[in-house]
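Next comes just one chain, in structure tokens: the form predicted alone.
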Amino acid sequence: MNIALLGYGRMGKAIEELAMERGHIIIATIDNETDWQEKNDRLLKADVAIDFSTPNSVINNIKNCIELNLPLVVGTTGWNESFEDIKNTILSKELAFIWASNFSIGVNIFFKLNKELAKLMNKYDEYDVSIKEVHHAGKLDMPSGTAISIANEVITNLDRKNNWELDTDSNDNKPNEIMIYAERIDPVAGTHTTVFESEIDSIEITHTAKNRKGFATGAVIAAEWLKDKKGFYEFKEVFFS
């Protein structure tokens, strides 16, 4: 496939390397608005675009891909407020789009484990739940999209929680909220831990990313899966549908 990369930072370069290993061609790299204008001819030849840009640029990238009818894989987080509008546009125009807060295959298995653990803990009210996440210092959104996805999955399956809150010095831990503790430490690629804790013991499950290859692999697999499809998908549908 001819792949356009939207965002050419560390993740973009990791995806480029992995995609080429799998026999794909990187036909264009887009890192700013000037690139969109200067590389338009190359973009018209792309089969799919993969976005790992920034929260400030992802919406514009999505809109540009919609105008080009270009299938899109989005791994950038921090655009929750526009999520439903984007989804409705993709569906109404019968375009192709797949997203995830995290494209690591291991993390998506971790999501599944979190869901099942929350179901098991639903009848044990003595256990409170919290989420801890650590990323590299260049990670712009806090909490991470992955941590938010974990929290939302727990909320869906745990009756006593209906909201999440980022831990700060000023907030109080309300009984109905999941507290998310976030740190930014180089060179951590990404660590997420869900903790169920009572007065007598605690249960923790953790996913630790060793490098960016897992995210890059998932993104390229998603692009391959999206070929010849129409619709709005989540990455978990590649494995669990």
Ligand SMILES: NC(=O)c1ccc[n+]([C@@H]2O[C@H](COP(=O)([O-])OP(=O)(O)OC[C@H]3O[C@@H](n4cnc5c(N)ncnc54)[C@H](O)[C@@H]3O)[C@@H](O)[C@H]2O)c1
Contents of the next structure:
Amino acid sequence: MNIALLGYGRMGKAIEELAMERGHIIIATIDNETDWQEKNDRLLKADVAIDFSTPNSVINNIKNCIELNLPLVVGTTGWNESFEDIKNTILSKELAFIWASNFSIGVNIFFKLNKELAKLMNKYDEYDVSIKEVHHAGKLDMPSGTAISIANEVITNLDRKNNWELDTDSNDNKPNEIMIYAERIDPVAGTHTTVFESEIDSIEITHTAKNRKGFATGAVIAAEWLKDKKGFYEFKEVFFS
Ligand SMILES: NC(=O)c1ccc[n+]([C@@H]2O[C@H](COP(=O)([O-])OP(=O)(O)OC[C@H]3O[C@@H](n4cnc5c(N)ncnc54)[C@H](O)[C@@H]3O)[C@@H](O)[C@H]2O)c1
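Which structure goes with the form predicted in complex with the named molecule, now that we have seen the form predicted alone?
Okay, now the whole complex, with that chain kicking things off.
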């Protein structure tokens, strides 16, 4: 497959290595607005694009791919407000799109565990729940997209919670909200912990990424899966189908 990489930072480089190991060709790397103009010819030869860029550039990148009818895998986080608009455009134009706040297989298993634990805890009001995430200092969005996905999974399955909030100095913990605590420490690739806590004990489940290889592998598998498909997908649907 000819793959165009949108974003050639930490993740773009990890994906390049993995994709080449799996026999794919990196036909173009786009790392800024100018690249979009200068490398247009190469993009026309791409079978699929993979975006791990920045929260500020991802929406324009998606729009450019829509114009090119290019199937797109998106791993960039921090664009939740535009999610429904993008989804509707992809579906109305019958294009191909797959996204995940986290492409690692381990985290997708961890999402399932969170769902089951939240369902179980629905009966036990004495437990409050919070989420902790730690990432390297270069991460631009806070909380992480993965922490938001975990929070949303818990909210869907735990009746006493209907919202999440990023912990700051000025907010207090409301009973209906899941507090998310975020820290930025180099060189952490990504650690997420869900804590259920009562007055007498606590239960914690943690996923720790040791490096970026898991995210890169999932993104390349998603690109291989997406080729020749139409529709708007989330990686967990594909992974567990
Ligand atoms: N979904 C997942 O599994 C997963 C895993 C890790 C990281 N992420 C997310 O992926 C994104 C990238 O992470 P990273 O660690 O590689 O960041 P990074 O800062 O190392 O790389 C981002 C790159 O995007 C480039 N960029 C800026 N403007 C651009 C444009 N207009 N077009 C294309 N590229 C542009 C930057 O020059 C930079 O090289 C972040 O949003 C991060 O949260 C997702």
